[in-house]
Amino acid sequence: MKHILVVDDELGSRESLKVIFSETYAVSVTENAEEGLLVLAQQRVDVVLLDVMMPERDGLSLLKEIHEIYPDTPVVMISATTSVRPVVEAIQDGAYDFVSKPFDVAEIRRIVARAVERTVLHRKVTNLEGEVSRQFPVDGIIGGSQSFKKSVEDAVKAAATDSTVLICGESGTGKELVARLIHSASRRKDEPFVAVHCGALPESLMEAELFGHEKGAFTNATAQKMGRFDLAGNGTLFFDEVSEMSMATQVKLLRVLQEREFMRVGGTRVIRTNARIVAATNKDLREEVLDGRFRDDLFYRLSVVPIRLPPLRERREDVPALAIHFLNECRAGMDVATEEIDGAAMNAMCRYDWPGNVRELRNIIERLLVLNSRERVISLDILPEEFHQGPRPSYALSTGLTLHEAVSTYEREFIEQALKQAQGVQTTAAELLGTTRRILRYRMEKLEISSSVN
């Protein structure tokens, strides 16, 4: 049960308060500043209801050192006086609300009832937090190839700014992880980082996930909740996959990043909102674009500050130091006999194309610690079967280009074949290549084709 703390030194207003809350809450009443500090010492409390007018010592001062020492508890400030000026400055000084005596029952349940709601969010925000933080420790971005290392660079200089930033990579690179150092390397990094997964969410309950909803708005919607902006508050704000993201989502998105304000569902009240917002996607949306699936005029907000994160196979030297952190983290909460890798092992660790890249790469860690618990060492002979396997054909490795280079060269020569037996009719090089003009035109210009071929 929600506990309330309740400090005023009238008698009839702690009981009528405490009637009030009863059935609902906690209820802990209190006369003076001295016994509230002591409750809010010795119990968790989740909203305290504070009178402006007490002897010896008044609500307004007792509110700055509950907001210095408890600043995510919310106080609603109640008084009996009319003046303006003590509701001025108990919202000054962090009073979530104010309301007067006598007191409007049915305002003052609601009043408390999103002050409880508040209080809820931001612990669950908090505690999930506190596990990503565990599973995805900003100290653990591990890598020294010039390519990652280039990609951290160009983090820690976006985390300066307020600029809003667009991480590319496949799945698996660590996208959340370097939205999180942004984060964390930023002036923000005292307030929420809140994620919001495009792809979990349905389309129906997408704006009311990021906007929130008042009460009524639908139905079971039977009080105001508050979305991910007002979680995300003076934080930043991660939209992980964002090309899942509807065109009707992606145009509310983008008014909310031009105008900087949004209204909840059901609302009428423009609500501001200075959140810091970074975006994650394993798609190149430049094609999305062309492709008609995410709007240009978003992807042109979204990526300011674009940061591309190598996939792991093009990053092959930093498998040993990945694997031997992964194997150090995980046998840390595990009982196991294992402390190394040895040579041949980790051989073939680095030789595997990891299409799953670095998460991949621990889950085979985690999975080999488990099942070979009592093993000192990872040897070759316990890797699973894939690692057996003999080398694939290797158009970078006959040719002794990079991969990203070979990729190229080849993408390069499809397209040429395409529009050379096309006779240079690019709608008619697109249907054989399975693609679309604009889309064909896109890779024309960036692998710097010429439209005439011979």
Ligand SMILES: Nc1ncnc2c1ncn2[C@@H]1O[C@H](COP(=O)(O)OP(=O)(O)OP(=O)(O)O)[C@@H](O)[C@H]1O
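Just so we're clear, the structure is a prediction, and the values are computed from it rather than from any experiment. Residue numbers count along the first chain shown, from 1. Each form is matched to the other, and the largest set of C-alpha atoms that superpose within 1.5 Å is called the rigid core. First, how it differs from the form predicted in complex with the ligand.
- Residue 115: CA moves 2 Å or more between the two forms after rigid-core fitting.
- Relative to the superposed rigid core, residue 72 undergoes a CA displacement of at least 2 Å between the two forms.
- If you fit the rigid core between the two forms, you'll see the Cα of residue 99 move by 2 angstroms or more.
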Second form
Amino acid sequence: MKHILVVDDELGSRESLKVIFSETYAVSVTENAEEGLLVLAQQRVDVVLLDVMMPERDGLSLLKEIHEIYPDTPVVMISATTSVRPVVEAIQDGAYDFVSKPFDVAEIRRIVARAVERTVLHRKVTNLEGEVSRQFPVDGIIGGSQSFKKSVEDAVKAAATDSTVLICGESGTGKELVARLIHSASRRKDEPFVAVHCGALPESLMEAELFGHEKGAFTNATAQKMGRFDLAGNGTLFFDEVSEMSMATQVKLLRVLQEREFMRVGGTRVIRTNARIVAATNKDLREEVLDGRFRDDLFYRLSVVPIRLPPLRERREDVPALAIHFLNECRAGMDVATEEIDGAAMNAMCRYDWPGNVRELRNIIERLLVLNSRERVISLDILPEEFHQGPRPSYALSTGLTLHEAVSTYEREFIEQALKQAQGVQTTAAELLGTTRRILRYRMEKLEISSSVN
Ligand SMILES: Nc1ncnc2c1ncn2[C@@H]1O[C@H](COP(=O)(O)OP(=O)(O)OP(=O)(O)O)[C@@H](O)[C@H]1O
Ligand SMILES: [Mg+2]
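Okay, that's the form predicted on its own, but what's the structure of the form predicted in complex with the ligand?
Starting with the chain above, the whole complex follows.
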């Protein structure tokens, strides 16, 4: 049953509204703003009927508050006066409609029914939007693995707040991409996103770069210059490679995070900042703190919401989707015949460790397209050498073998097993090994493995 909340100081009016509506709706009646807000906070309300004139807090001021906290809940104003002014004011402040006392029962029923309908429709649309965004967290961000999805979900949750976020992950795992996601999914999305590469500037220029400088602050300062904090305004300020920041700059940044204000170099005026801070690092910042290279107080300020991006080798199941995504993306801007990646090549890519993570994957796909633009299919043959090896053996040193011997032994075992399983059919064995028959033959010759394994 839909729920109507009545806020009216006049007993007679509360009672008649209850009679009019209690057959069709659940009706809560309250006699002042405070009680009304309490009901709204505790229960789902579909429509509010709100009296304009009340002794303590009047309906118009309550309307503003309800509209702000529950923008989707329609408020129908009730008034004894027939003057136009409060009507206009209320509609401007977001009232859904207006009825006057004494009530025209048919009219008020019609208005409330329409308002309820609008709420229902509105909730449906909002749910639907939630559904869509759960399925496709963000355009152009690929990855269905549990660990990556969790990171993206955390980023989306963080986007709804103003909390400082620290994104950690190896090089090329998508830290900047996620920082931009946090910005574009936040209410600051139409404000600037400003990035600062903390390692890129010498210490002497960093302060002016971050905070700007006044005219005459130092030689060459012929005009006032805006800093990154100014430029970010109400938007997002992204500190990339934050571990590279010098100790001196760390102190200055810490102060801004604590006070939310700064001064330009050479200036005396205190400027407030409302920028949201996101930082990223590919180092273990905790370790940097332990080694005395990063201030622990700044670390805690930055890592209010930590987000870890897993390396690609920990989420190999994302490799195919990413590879296809980059294949299509690169193809779009090039004149190439390449359309797909065959199974063996994809397997080899899934087995590879990707030290450079997603960026390396993207670069390899692009390189393959450039160098093999006439091939319709990306096959194992055209993948670089490092993809033609099986998974790395984890041989203990205690075997007493040299590296070369250990590798050969492991490789021999590996190939023999595959041949056995393939009942000696080399093409099948090569497939099992994720290599080509040509390369398998070459290895077998080198290791003197006879082709009649059984
Ligand atoms: N999940 C993903 N889906 C699609 N593209 C991705 C994804 N992750 C990363 N990329 C792409 O990979 C490249 C590297 O990502 P990004 O620059 O965000 O990484 P990074 O962690 O900031 O790297 P670095 O530490 O080297 O600065 C970019 O081209 C980015 O668009
Ligand atoms: Mg980066």
